[in-house]
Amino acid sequence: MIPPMTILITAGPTREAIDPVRFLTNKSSGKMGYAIAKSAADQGHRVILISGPTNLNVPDLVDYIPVESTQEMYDAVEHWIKKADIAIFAAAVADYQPANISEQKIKKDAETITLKLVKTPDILGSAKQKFGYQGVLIGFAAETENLEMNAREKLKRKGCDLIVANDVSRKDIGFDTNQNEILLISVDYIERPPKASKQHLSHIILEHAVELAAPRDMD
């Protein structure tokens, strides 16, 4: 029997400002992560979810930690992170943010603007490297070519346990969508489970994420 877990999830978009009504963001809804949190809750795990800004409703028994920039969501998931068994950053984080936030509202006087951006922090890259998490890691890869190749370079790189792949390029899966359709890549296999519903897909990511962890609860 395996003892409830505290998991750790990361969902929806994030907003980089431009200046104090535009920002930078991307066309996630944050479905994926919270049916993952409402799946995990239901099972009776403990789940802290940090949460970009998204139209849905908080799962019942989650832990609901708001954030709006990457940055916001770094410094919170360095700080809740060690607590969990089970870390799955399903959210989809902006690459990129302004060098300059603008205090005031930028006019439409010049014919064009041209906006310097530089990388945000990497949430996932530092949750082992400068975060010292030793627990299950899943990362989420949402790509528009070559799925498989740039999800197995990601496992390596970010030194993740699990991750989940998507095309975002197609229409009928992936962003702001009920339904997906993933590949789950480890060091040790894949698998390709058939299109579903994404609280189905939940089910399936969780499962693997349990059996990754149990050996390490056991220990």
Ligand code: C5P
Contents of the next structure:
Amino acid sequence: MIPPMTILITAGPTREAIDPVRFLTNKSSGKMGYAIAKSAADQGHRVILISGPTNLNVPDLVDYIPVESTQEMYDAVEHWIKKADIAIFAAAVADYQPANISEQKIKKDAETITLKLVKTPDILGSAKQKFGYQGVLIGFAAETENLEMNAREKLKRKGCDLIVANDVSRKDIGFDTNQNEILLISVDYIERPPKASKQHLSHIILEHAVELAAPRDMD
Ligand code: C5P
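Now that the form predicted alone has been shown, please provide the structure of the form predicted together with the ligand.
So here's everything in the complex, that chain up top.
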């Protein structure tokens, strides 16, 4: 029997406002993160799901914290991560946000307009380095090239225990599909489970997470 743990999961896209009716976003459906949340809740873990806007039903028995922007997701993670034994960051967070949000709807006057973007806060990179989180930290890497190399680099740079990497250049897996093919990379090992449904892969990801958490529990 696995002892119940508290698992924080981020999922979905973020929305970065440009003006009151427009925003920047991406193709994330939230399916991978929600599948992990469902598996974890089904196994009796306490799940805190911090999610950007999706069309998905929130799994039963999950503490659901809806957010829109990266900054809101950052604030929610900073608040809730203290309670977590495992944190899995499956959200497709925007890398850049508009430097200024127009208070009024931008008018169609000028022939061209320029949108200035600034970097969003790095939530995953802040977990250990700023929020003082000491549990198991799992990040995702969505790449279109050099999957393994980029994932290894991310593992180190963001202080993760595990990176779940997938190739988003393929149409049959990744963003907004039900299937995925992932690479699991830790400091000690690399595993390539066969292509499968996101629900099936969520069990594999969770198994790795719980395994990584187990030795710490025995301290
Ligand atoms: O650096 P990159 O955005 O590719 O990292 C992807 C991983 O980092 C994902 O797990 C994603 O949820 C997380 N991330 C984050 N905050 C950001 C950007 C990415 O938590 N601002």
